[in-house]
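The chain below stands alone and is given in structure tokens; this is the form predicted alone.
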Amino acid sequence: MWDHEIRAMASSHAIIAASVFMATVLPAVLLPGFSVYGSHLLWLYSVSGAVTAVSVAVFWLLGITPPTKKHTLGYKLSRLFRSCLYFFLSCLFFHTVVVLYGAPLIESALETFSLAVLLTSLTTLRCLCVLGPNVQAWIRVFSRHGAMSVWDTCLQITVACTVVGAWVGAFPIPLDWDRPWQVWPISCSLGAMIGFLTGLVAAPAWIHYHRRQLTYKCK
């Protein structure tokens, strides 16, 4: 019943995962001395930009983005402005949460905010692409039994995997191992990226395996 949506989901996720790969490999080829550890902020923004651009393009081409009720230029600009505002507010939200969990408040503010940008690109951006700037729809999707489509379920899985990955990535930081990937926020951003890529694989696989049990009701 959901085979078409699952194939489209798997294809879009493969393209997004490829963009992560290219955003990691191309700077290493073009920029001397580039490395994920040594040039971490550059890698972080490279990946964030690639995921953002490719996700917006892919979801728009697939027609996943919710249609606008009005077709006036003013309404579309207002919708774009609200989406950008939500993206920025999400960066501030993740920055605040990470600081509350123990990240340096002032000493590494740029690194912390960069991690927040990455988390926003991997989570909030997908919500904007699938649900639009509609906070009520976001609350519905992430409430219990709130999914109304396979894409809602996909959001739940990918966002959860990304956040859990970032959280797990913080565990090695205080350990006295003196490894280069323990420098803030390398392990958290790598954990978030690994969690995100895991979610890209797990979401269509889980939905395909449970497709006979999935029932969505209009609410």
Contents of the next structure:
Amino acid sequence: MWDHEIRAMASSHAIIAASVFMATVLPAVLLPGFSVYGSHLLWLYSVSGAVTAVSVAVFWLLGITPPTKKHTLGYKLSRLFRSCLYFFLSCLFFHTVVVLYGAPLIESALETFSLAVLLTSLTTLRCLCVLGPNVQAWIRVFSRHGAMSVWDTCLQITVACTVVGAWVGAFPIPLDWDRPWQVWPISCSLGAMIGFLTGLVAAPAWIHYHRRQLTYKCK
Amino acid sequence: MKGLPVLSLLLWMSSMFFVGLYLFVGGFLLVRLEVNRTSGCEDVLHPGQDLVDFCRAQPRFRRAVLLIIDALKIDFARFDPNNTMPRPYQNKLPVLQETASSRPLQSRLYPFRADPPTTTMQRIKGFTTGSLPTFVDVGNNFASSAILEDNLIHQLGKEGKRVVFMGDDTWENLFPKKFHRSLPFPSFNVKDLHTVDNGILQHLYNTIIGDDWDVLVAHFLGVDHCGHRFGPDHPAMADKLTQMDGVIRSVMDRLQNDTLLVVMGDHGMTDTGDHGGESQKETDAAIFLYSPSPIFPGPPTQNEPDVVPQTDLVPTLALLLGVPIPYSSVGQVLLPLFPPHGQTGGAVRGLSQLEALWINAKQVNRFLETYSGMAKDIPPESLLQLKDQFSRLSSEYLSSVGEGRSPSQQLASSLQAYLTSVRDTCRSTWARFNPLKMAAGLSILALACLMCFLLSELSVVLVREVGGGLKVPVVAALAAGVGVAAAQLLSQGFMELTWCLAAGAFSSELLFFWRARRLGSSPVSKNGTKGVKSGGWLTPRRLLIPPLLVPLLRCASLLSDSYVIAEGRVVTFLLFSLALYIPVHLNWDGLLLPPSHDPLKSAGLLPSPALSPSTVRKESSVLLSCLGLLVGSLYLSLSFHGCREEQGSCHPSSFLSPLSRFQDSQLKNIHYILSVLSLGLWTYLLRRCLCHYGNLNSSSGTVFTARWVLPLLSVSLGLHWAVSATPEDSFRNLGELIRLAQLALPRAAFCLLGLGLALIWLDPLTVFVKTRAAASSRSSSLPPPRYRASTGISPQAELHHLIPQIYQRMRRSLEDGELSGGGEAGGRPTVEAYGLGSVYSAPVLLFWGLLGVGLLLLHPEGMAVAFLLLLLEMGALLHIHASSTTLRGLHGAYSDGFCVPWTPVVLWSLAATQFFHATGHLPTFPSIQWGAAFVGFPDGHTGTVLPASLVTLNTFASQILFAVGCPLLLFWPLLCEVRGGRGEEGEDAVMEMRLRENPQQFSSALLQLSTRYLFVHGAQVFASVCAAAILRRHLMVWKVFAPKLMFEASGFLVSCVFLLIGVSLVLRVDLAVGRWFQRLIPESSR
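Please show me the structure of the same protein in the form predicted together with its partner chain, now that we have looked at it in the form predicted alone.
Full complex below, order starting with the chain above.
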């Protein structure tokens, strides 16, 4: 029923996943001394940058972004500005939540903030791309009857997977194994990344298998 | 409502848990058999040709002085001349190091390692019997009983040595009538730094100069008490250690040449001054040996031991003083104190190194043989290996002695290796479990958990059943118990209580399951469609919902030592996650926001939504702000945690130390003001809440408590803090007054607390009744009571008939707090009652608040802030629960009686664990706040029940508060319904009177709530029991898992007891409300 969208979704997800892969491999080849554990923050920013750039490009090309009512340049600019603002606010929000979850407040604030940036680029950015800078719509999407298109369902799945991945990623931190990936925030960011990749795979698959049951109210 | 079935079901439920725990703990905690044999002189035979009686021979030393300085840590004894800025506990005992370096032939200083548990009584047992302690003995610290095993004091007495003792009176209890002369001083009062020490010093020097003794034992307690009271890093510790330095110097000056001086600590202390565990700071004490005549063959060499185990003191002292080594000692002699082979005779008398080792090895081997004959717990292969080793060594030694040549030095080291391996074998095997009992306990506990879950699911059916369906299981339990007892009596001649209990519990549980199966299927036939629910439970889909997943994760976390160590943060993490789940879940169901207009209305999905967007928005904002409050208090509560010894880079919260330990007076004042402010806020918030719901108008006992007792209690608590924080040396002329206040203020608080709780119990109603003139009621449009017409009906029937009528009237007049009567112009109801809407929750809340202040009294002052956070978090939880219930109710999605869903219950019980940590407690024995036993009893106690219960109340304060407050979860959504939409629909607010309208649902909801709460706690207990059982050979079992199990189990017991108290308080209120209605009706109808 939704074959066209599913195919588009699968290919765009493949591109995003490839960008994550490239953002990991390329610096490792080009930069001496680069490793996911050792220079974790670098990896983190390179991945978030790649995901941001590729997602924006892909969703813009696919034309998922909700149509703007006005076509004036000023309106577009204000939309862009609001999107950037929301992006930044979402970073702050994630930072606060992570600190409340028990991350050190002052000691490794940079690491915590970098994790927040990663989480934002994996979740909020997608919301921005699919729904535009509209918080009401974001909240609406995450309810049982809130999804209004295949892309909304896909958004639900990937965001849930990412957040749960980051949450599960915190589990190994207290263990006394003394592994390099137990250092804050490596396990959480890896968890979020793995969750995100899982979401990328799971979303088209789930939608494909449930395409008969899916019905959407028209906008 | 039916109170009795609810109470009896809960009681039965908790007793099943108790039996399971009792069985498991009985099988799990270690038991070592005591060997009741004593060594004699004839056992110690010289291997040579000349058969000299060992005891008659001239011993190395005629006399010995044992100075035991309690908690003399090795760090205190060391002296570092380069340290220019010593801490108060450093460099205060220069005499030890000075002597050891200036007179190397006469003295040595070693670290002296204790075996855990490092409590004083265990240590005295350890270094007089020479055996290893077991875990069970920890509990005996309050009432130490006499040592029955062979020990050094007994041996000395048997050989006619005069043992004079002075100091800690624990010795007198351990060795009654064993001393030639004894001067015991009371040891229990930790705050008293000087009584014991000054008492000793009055007699010590005279005794040493005199000739009325052979062995003198003096046990000083000042250093230990100073550690408990102020911590090591305090000027008082410096004073105490300096005093001890002087004592040691004076004793050394008065010694004669044939006397050995041993200065030793029985254990160390942590950085906070506590002890009991097995960290190196607690186990490493100091031992200092000195004699006026040379005792060591030379200056310290490479062969010196790095650390001396405490068991080694017994054989060393015994052989030096010429008495046999006590029978069950497993220590080895301290070799440097004995001359090497071939240098005996002449100036140096006594045994050579090899002879001493040989005697020691023979004694240990004999003990091993006796012990392995009595108990089978030492693994046979290692026993065989040890026996072989000994027979080889003994033949080698005997042959070399027989041939007259001097044995090789290698023999000495292999004898030493033998002794060490015996001790290691003993240490590893005296962890003996009873697997049968453990398995029985585990299975009973597992069944009890399952039963708890079933009870919570079937509560509706069970309450309907007469007697809660409990008669058959109880009868079966009694029958099975008696049957097993009889069988045991017949077959063995005696009966073991544990197995009778086990049989009873097991049979009643099985019977319950059988009945539950029948009950679970019966409603299907009765109610048709409604009963589908009971058939389908226990499917994975229903069980794997997040509110149950979180407790599951919590239970799983108890199986890993890392998570147990980080428990405080783990629980906070889970609590936070589950709290975030509530709004997310509500949003997922589309209930958080008012539904957007266009799609739903046009689609007609919601038939006629009886909700206004403004109400939804209001409720959502209340929910979200309460969530913010909850999260904020969760985050702040993290800063009140204590530190385990395993957590390396961790600093305990500064709020944990009592104010009297602060040295900076400004900081002290700030802390004091903060504490008093939070106490005041606690009191104000409680009163504000009661006032808001109109419960402060009448003149009953509860209202009196709220108006007067609670504020007075807070005031006396604040004054008590002020008095106990004053430093001792200031206000010297007021000293008497201060001492009186320290005694009187807390006792007054205890009395007020008792008075308040009793008043609430006796007169729990907070309803203010206003009766209108009879004329106005006659003219009302309501029909006159009909029962007048029918005369022949019994009073009971009248009541049944009448209650609804009166009740309907009253419902119209229900208003809270404000004095606005019924609305109808001429139809004013006959009775107006104020505060009826919160008639159940008000006494429970007040009871809870009073109890909270009482428990705060037992804590250090700084914890007032943590208690305030607890109050805030509890309020936030209640409001979140109420709002989410209202939101669900508004959308018509939820109308399942008064049932409290899993999420708030799980949050509630996780919060209990979280605040256990946030009030500075930890599941380890050294972190128990013993100071609580002295609140109001600064001079110590005579009995053991009172201090033990005070310490229990202190330790489990959080569990107690959350258990007592548990019924509030049931009342709060009803209490908050005014704010919600239900009241706006033309119907008056009924609030908690809904419970009265549906007594059946009330009792089933109460039962369900309590069983759910018990289930979450019980599952945690079960998980920690599993952890202890599975990991019983784990490295960390005695350090982490066993203490965790003990704390979890005792916390569960306390929770059960206080949950029962809370539930019975609710039942008591219900009874009172029933009486009140009875009294009211005849009055108004006349």
